[in-house]
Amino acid sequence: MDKQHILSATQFSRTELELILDRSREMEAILLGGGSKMCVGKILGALFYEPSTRTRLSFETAMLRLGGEVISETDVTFSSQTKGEVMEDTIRIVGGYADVIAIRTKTKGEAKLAAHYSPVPVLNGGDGAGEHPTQALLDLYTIAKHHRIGEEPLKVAFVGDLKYGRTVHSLAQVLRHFEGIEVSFVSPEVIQIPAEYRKTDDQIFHELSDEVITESDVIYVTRMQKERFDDMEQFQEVKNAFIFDAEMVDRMKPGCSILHPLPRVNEIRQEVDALPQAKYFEQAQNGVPVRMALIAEVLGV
């Protein structure tokens, strides 16, 4: 993967993913030695001009776990692209100064844009509604941590907003290299997965069935996106559409994983933070690992 783009969950083969898992699973050996000197010299450009924390900060720790720095921008107010600068020229200046990019931006398709003219790697970080590559990645660890992904039938249920939630369209399209693995999309029809990242066989649910709660491996779950809503009246329909308290996970498998990109708003209970199904906290902090390994793989180090 030396020089690669990380832009897109449809770029990865079979192999690639095992290696990003195997990498990870190094580097989150690495995290637990005190971190690494293997970037030393390199810098990370982070450049994210829509509001992020677990994303951005957990980018900025990997490249300082694997001994590098980091250069930012967070805030496109603040930016020369207040000025009228193109993205075009921000990215060839940045590429000048980093050795890596890793960008988050409001407009699908962004971020390819962005690595076309980059003379550097450039991972993405999300681009509006699009993709989310590098969350499907620690996505698909985290499950591979608790389940025997590719070894074993297993069910995998996204519920929430399908239309909108960029990590559901990664992680899906990345789930589909495994054998075994039975997708359903729970969604009002409104916010329903678009068509381009569904298959024949995928279930479609409008409702959260007795089905889905209790047959679920692996419930994923979504918040409402309501700043790519462009009919507020139309969110306000579905903004409560599915809350998960502990007496829905109580009817859980004891081994069903509840995952969540984070942040939440009220579509999980804080109540159900402490009970063993929880997994979005341990999944979020294995953005760092991830992103460990995507970085060195990239830098070829």
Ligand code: NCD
The other form holds:
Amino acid sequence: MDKQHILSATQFSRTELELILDRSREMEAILLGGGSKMCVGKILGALFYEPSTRTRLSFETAMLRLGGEVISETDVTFSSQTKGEVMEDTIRIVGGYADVIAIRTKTKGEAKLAAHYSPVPVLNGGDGAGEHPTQALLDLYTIAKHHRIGEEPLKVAFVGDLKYGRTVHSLAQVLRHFEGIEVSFVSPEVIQIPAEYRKTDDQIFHELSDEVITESDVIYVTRMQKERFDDMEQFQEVKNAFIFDAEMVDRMKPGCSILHPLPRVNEIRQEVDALPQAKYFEQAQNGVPVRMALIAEVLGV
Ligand code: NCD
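Given the form predicted alone above, produce the structure of the same protein in the form predicted together with N-carbamoyl-L-aspartate.
Full assembly next; the chain just shown is listed first.
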């Protein structure tokens, strides 16, 4: 993957996914040993034009744990873009300072545009309501830790805002590579999964059925993406559509994993956090070894 951009989850082959999982496991061991010097002299440029906690900080932590350094821009109001500089120019400039760029943009397709102008690899940290491929890889890594993915049948249910939830768009594509995975999409109709991300044999539900709760092996919950709704009345109507509490988790399979890319608002009650099915904090931690693996891969180190 030397010098490659990471723009969409559709770009990975099964072999590349396996390679990233293996490399992430290695990175986890390296982290336990205190980090590495693999990227000494290398710089990550982090350009985040939408709010972010986990993605930006785990990218930055990943580079620091590899012995590299970080330059970052996190608020467009402090950027030359407020003076009228176009993103293409910013990318050319930062690509001259850094060896790899992680970028989060407000508009779908903008990470691809950035890659077009960048002299260095671009890692898409979320492009509007489009995709979030590096999140999909850490989600996959988390699932693979708890389930024999590709080796046993696995029922995966995505629940929440599936129209604007970019992490769902990417993870659904990644899961296609593994045999035996049954995918269900559960959301209010107005925010259902866009056709481009679903396959004909996926199941679509507009209510959270008993079957989904009791039979799923992985339940991937997402936040209603308030900032992406055009119609606030519509947001008000759906904002409390699904709320996971301890009683609901009690009905799940004991080995079920509840994932969430975070941040959560009200869709998973805090009482769930201590239950064994809750894997979302561990999932967020996995962002570091997986992003270390990606940085090392695209830099060819
Ligand atoms: C998600 C995102 O930014 O798409 N968060 C993340 O990167 N972990 C999910 C969200 O904002 O709801």
